[in-house]
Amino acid sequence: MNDAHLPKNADAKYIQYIEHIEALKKEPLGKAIPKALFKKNVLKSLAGFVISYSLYIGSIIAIAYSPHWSVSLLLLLPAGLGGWGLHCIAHDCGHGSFSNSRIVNTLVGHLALIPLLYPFHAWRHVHNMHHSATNNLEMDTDWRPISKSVYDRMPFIDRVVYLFTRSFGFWAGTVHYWWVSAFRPSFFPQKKQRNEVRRSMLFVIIAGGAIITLLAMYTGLHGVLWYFVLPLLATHAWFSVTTLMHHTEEDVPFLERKNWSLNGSRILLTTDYIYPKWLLLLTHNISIHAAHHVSPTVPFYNLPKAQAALEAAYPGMIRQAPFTFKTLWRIITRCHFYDPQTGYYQSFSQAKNTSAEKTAHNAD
C-alpha cells in the first residue's frame, strides 16, 4: 500500500478499508454463491410484479375513495411503496435475473417503470454505470458527494439542488437523478444505447402521456395530482431512502480511483439494512444489497441464500446494520462533502467552519 495515496488525516478504519480492498482485488467474490442460485423462476418473478402493482394500483383506488385529504397522504405511503416494489422488479429486468429472456426483461421493465415516468433503458444504462464504479469519487452517478472546494465553484442552482438534495430534500434526490438521464440520450455514451433510451422515451412518453390525459378527462386536475403525480413522488421518496442510504455513511468511504477497485466497491462499500420481513417481501429484497452487487443477476428471491453463502466465505466484510430513522437522520445531516484530508464525510457546518479557519488562519 502506497501512503502517499491516502488522504492525510486518514484514520486506522480508512487505512484497514484500503488494506481489505487490496486484498480482495483479485478474488472471486462470485464464486462463493452456487450456481443453482442463478437459475430464475419467472413465475416467482412476476409474482412480485402483481404483488407490487397490486399495491400501488389498490393504494390510488383507496385514495379515490379516501373520506379526508388527510387519509390520502396516509395512503400514499403504500402506493409509494407499491411504485417503489415496481421499481425494484425493473431493477431485475435491468440486470437480466427476472427471467432467461430479454423480451419479457424489456417488456416488464417498461411496464413497470410506468409510474415513475421513467424510460427503461435509460435507467438501465446509468444503474449499470453506478454498479460497474460502487463509491468511486470519479465515477458513480449516485449520490456521489463533492468537495466544498467543488461546491463553491458550482452554478447558484446546483448549489441550491445539491444542498436541498443531500439534506431535508433528499427525498427528492432521485427526481434530480430522472431529469438528469431519464430523457437525455446524449447522457449515454455509445450509439446503441442512445437509440435504446430514444426507443424507451417513446414508450413513456405513449403511455405515460395517455395515462395523464385519461386521468385529466375523467378526474380533472385533481385526479392528476393525487392519482398520479403525488404517488410518482411518494415512489421518489422510497427510492431516494434507500439508494441513499445503501452507499452512504458517515465511516463508509468514496474512494479516489488510486484506492478504488471493483471488488472492493462490490462488498465493503454497501451497507445491508435488516428490514422487517414485511418490507423485504414488498421491496423484493433490495436491501440484500452486497450480494446483488457481487453477482447482479442472481434473483432477487435468491438473494437471501446468496448473502449467506458470501458471509460464510468472507466473515467479517458484509457491513449490516438494522434500518433505524436514526440512521437516516445522521445521513442527512452529516454526510454531505467528500472531505479530502480523512476520505471521509463532512457536514455542511464543518465544512464551514473549516472554511472560516482557513479564511482567519491566510488573514493572520
Contents of the next structure:
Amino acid sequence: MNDAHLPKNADAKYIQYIEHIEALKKEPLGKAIPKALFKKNVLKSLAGFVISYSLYIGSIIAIAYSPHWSVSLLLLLPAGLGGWGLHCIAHDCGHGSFSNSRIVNTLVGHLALIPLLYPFHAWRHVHNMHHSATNNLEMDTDWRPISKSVYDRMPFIDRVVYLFTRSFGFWAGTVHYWWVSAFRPSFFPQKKQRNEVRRSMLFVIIAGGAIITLLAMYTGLHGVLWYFVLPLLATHAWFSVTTLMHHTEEDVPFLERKNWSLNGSRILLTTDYIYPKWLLLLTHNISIHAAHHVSPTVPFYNLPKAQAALEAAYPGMIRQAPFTFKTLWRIITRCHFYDPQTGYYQSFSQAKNTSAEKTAHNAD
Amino acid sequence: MSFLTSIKGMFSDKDNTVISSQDDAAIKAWLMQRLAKHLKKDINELDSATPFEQYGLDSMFAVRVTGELEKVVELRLSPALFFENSCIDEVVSEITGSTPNS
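Could you give the coordinates for the form predicted together with the partner chain, as opposed to the form predicted on its own above?
Following is the full complex, with the preceding chain placed first.
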C-alpha cells in the first residue's frame, strides 16, 4: 500500500479498511451467489408491484376519507411507504431483474415511478453511476460528502441546500437529486442515455401532467396537495432515509479514487439494516444491500438467500446492523463533511472549530 | 413543419463529436482545439505538454471542458480531471490509460 494516498491522520481502522479493499480487488465476489438465485419469477415481481401500488393508492383513498388532517398526516407514512416500495420495484426494473423482457421492465419502471414524477431512464442511469462508484469521493452520485474547504467555495444557495439536506432536511435529500438529474439529459455522457432520458421525461410530463390536471379539476388544490404532492414528499422521505443510511456512517468512509475499488465498495462500504419482516416485504428487501451491490441482477425476492450465501463465503465481511432512530440521528448530526485529515466525517460544528483554530494559528 | 422540427430538437441531441475513449490522438486534437478556441489563439501556438497554469486557465474552464469532454468520449470523468493532471498530455493519458469510472 502506498502511504502517500492515505489521509494524513488515518487511524489503524482506516488503514485496515484500505488493506481489505485492496485484498478484495480481484476477488470474484459474485461467484459466491448460486446461479439459481438469478432466476426471475415474474409473478413474484408483479405481486410486489401490486402490493406497493395498493398500499400507495389505498393510503391516498384513506386520506380522502380521513376525518381530520392529523389522521391524514399519519396516513402519509404508509402512502410514502407504498411509493417507496414502488421505487424499489422500479429499482429491479432498472437492473433488469423484474423480468426477462426489456419492454416489460421499461414499462413497469415508468409506471412505478409516476408517484415520484421521476423519469425512469434518468433514475436508472444515475443509479448505475452510483453502482459503479459507490462511496467514491469524486464519482459517486448519492450522498457524496464534500470537504469544508469545497463547501466554503460553493455559491450561497448550494451551501444552504447542502447544510439542509445533510442534517435535518435529510428527508429531502433525494428531492435535491431529482432536481439536479431527473430532467437534465446533459447530466449523462452518452447520447443514447440522453435520448432515453428525454423519452422518459416526455412520459412523466404527459402522465404526471394528466394526473395533476385531473386532480386539480376534480379535487382542487387541496387534492393536488394531499393526494399527490405530500405523498410524493413522504415517498422521498423513505427514499432519502434508506439511501442515506446504506452507505453513510461515522466509520464508513467515502474514499479517494486511489484508495477505492469497485469490489471493496460493494461489500465493505455498505450497511445491511435489519428490518422487521413486514417492512422487508413492503420495501422488497431493499435493506439487504451488500448482496445487491455484489450482484445487482439478483431479483429482490432472492436477496435473503444471496445475502446468506455471501455471508457464508465471506464470514464477518457483510456489515449488518439493526435499524434504529439513534443511528439515523448520529448520521444527520455528525456525518456532514468529508474530513481530509482522517478520511472519515466531520460535523458542521467540528469543521467550524477546526477552521477557527487554523485562523487563530495563522494569526499567531 | 418548423414547429415539429423544434419539438424534435428538444428531444434529440445536436450533432456532437464522439471519439473513442481509447483514441489518444483524437482526444488530444479535440482538447487542443478547445483550448485554442478558449484562448483565442492559433492551435500551432499551443503545446500539449505545457502546464495549464501557464495558460492562465481557471476552474470554470476546467469544469466546463470536463462536462463537454464527457460527451465527446461518452464516459464519466472525474470533476478533478483538470486539477489532478497538469497538461493536455496527462489528461489524455488519464482517459485512455484507465477507464474505471465508465
